[in-house]
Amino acid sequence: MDLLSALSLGELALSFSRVPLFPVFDLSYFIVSIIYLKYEPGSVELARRHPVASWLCAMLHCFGSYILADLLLGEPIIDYFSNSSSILLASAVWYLIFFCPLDLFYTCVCFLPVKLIFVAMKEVVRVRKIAVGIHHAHHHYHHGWFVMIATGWVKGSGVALLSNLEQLLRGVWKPETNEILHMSFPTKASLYGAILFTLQQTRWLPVSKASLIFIFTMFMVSCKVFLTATHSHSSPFDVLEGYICPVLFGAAWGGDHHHDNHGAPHGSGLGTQHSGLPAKAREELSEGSRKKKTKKAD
């Protein structure tokens, strides 16, 4: 029996998941990505020097999900930017965020009370995107659940997932910031979240997607309001992949990895990453490192 059913929320499930996104969800869902493009280093110099190029990467935080989905599905990647009402109320967002006299608008916005809602309403739409790229997925690859959680995971966590190119588009290479390397709370939340709809979508987890929309949204929206409140950036899936993951890999979640980077000395890094390489190897590698620490002083 469905949860939500039992629970006389059934109606308010499908009325939630009803609600247009248009124009009120998807303004929220502009302003909060633009505003963490500003938070990027060197994007405001950039908006004042390059607005082409700034609006370009505004462009992808907004609708970077919907060009790498319709990009894995073989869809002409510009499409969504036929949708002229929507780019250019993106537009407008970026203009006030980087342009408004006195910052004025970027200040508002900012504003925590304020920010927390449109951090809310932005999940919404995170939610939705999912459920509708995974349907959408579902009509071209009926049997492909793969394709199906790939499609409904860069539906929700596309901006971030193109990341990289979106600093190439800002002069900035950092490839050690891969996402898929670094996973934030969002691109895991989306990928848990696609592997759900998919088992709804094929009919093996027995619940309405309303009430998997509704589920999944509240979910969302009460860790990302309070991650954003507490200026956290945790996740709440660490506790459970950090007894997880040691028994199916057999390593702790990432103990090495800050081990190596914050535990050991300043003097002893380079002995550690190359104590596997011949002694010749290393003697080779030290004074490569000598000489160029000699240019520098020089």
Second form
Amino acid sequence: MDLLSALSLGELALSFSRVPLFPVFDLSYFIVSIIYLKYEPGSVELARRHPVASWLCAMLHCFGSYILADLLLGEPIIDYFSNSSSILLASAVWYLIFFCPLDLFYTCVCFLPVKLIFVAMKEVVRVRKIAVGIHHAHHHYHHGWFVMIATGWVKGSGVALLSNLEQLLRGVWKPETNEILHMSFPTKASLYGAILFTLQQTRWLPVSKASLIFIFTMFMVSCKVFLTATHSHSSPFDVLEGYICPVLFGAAWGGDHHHDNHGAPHGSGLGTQHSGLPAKAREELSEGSRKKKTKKAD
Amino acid sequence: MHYLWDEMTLTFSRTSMFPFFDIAHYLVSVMALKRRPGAAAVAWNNPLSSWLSAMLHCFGGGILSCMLLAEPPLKFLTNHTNILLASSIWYIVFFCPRDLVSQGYSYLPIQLLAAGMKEVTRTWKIVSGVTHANSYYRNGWIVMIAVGWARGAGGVIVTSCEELLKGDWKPEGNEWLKLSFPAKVTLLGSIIFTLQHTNHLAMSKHDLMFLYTMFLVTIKITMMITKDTTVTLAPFEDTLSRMLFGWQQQFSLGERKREAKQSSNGTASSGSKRITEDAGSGKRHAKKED
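Show the other one: the form predicted together with the partner chain, since we just had the form predicted alone.
Expanding to the full complex; the earlier chain stays at the top.
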């Protein structure tokens, strides 16, 4: 019985990792990416005034990961654009989202349950892209661990790492808003995923690729759907980071903003307060950065 | 008659760009660099930087297309004669005694001649870009269009990036998002040549090159004579954009009219308000959720 269930789970994972992505999953990836483009302040105006710039932006949102990965591996950065059907599909989605009469398409797609389905499907594509990216990098550099991690990360996080270029295309130039300075949940998760998949590829992790894809997809889908449903920007890694970072990077990591307030307790060595402080400080810090971002968005 | 026409276009399409047309292209590009505020002072203080800018102005399109196709961006430096030619033009433009070249260039017929010849090189660049991309990607027509476009009009992008890096210019306004006229025309040409290359256009290449070049040259010269920057393409573009991108506005206009008629009810207004509110809350969540 036990064996049977294990077998069926393995088979399930295997068949899951072989589901073709092209029409349906890719479509939802494009839809969600372009919805995020539309959320950016000023993008609707941009689309009306400069359709070409807006289209380029949309293409970056959809294919930024391929472009960046190709750039890193020294392949033609325009390589993915030879895939005419994907480009046409993404262009159609861009057109419908920005120019559909009465904003019909956009309102339908933004309806929360529908959006959650699309978000979940997008995560499936993301995990698959990480796996493919690592496989690809492994093909070029057999022992290049860091190359594999970097390629997988870039493939997973997509346009986020290109955000400065993307802003430049929209006529915004803010070098201080860099994704690497304020990593969002998908970027971090892609990084961790890339590390996991690299470990698997170099056989340090005793699981099959299909089951790793399956497990990581489930993790990403549940996290992302939960985050989208609750409109929250916190990430599940916050708790973990709150514990690990002070150990690795010293006590000043989380508490430097409150140093002047809490100087005395630090000195007197109250252990419980010390361990509780960084998480709280982090929370406040992220609150502050969020507020800053909202201000910018307005 | 037909035979003559064929002969003429064929010889035209085989004209070598090398000495004269290239000179015209370099001259126009370097003069454009010199017209920038402060360029002459930079040339006196820091000749190397000025030379580099001049090279970027002259070879920008080639650099961009090389980057797109993952070829070394410095490939243009292997072409010694062209580099020497461009450098000598840069030298005489900036350091000629009494500024003779600039004064000569300010004479309108010379400007017209140089600009016309520069447009000829544009056609050749587009064609070479399209064929070059085709050698990489047999069926990648989007790649072909993009590379042709980059080679024909990509210089603007490279030079604006250079200015951005130097800190001379900040993309605050949206001016640079607006495609300049050469960029639009080059995009059009790139599409046409790609269609021709994939045999979707029943026309021979040399005929097309001749016609397109004539079109470019006449437009450029009329634009320079009338000093008008919105010739020819504007009405066409207007219709096209109204057809493609005007749906929403027409609908919202209609809605507004209806709303004005039934001002007491106000359901439509509440609907549209909800949409704008949605957009507003979306903006608030606009943090990179990606």
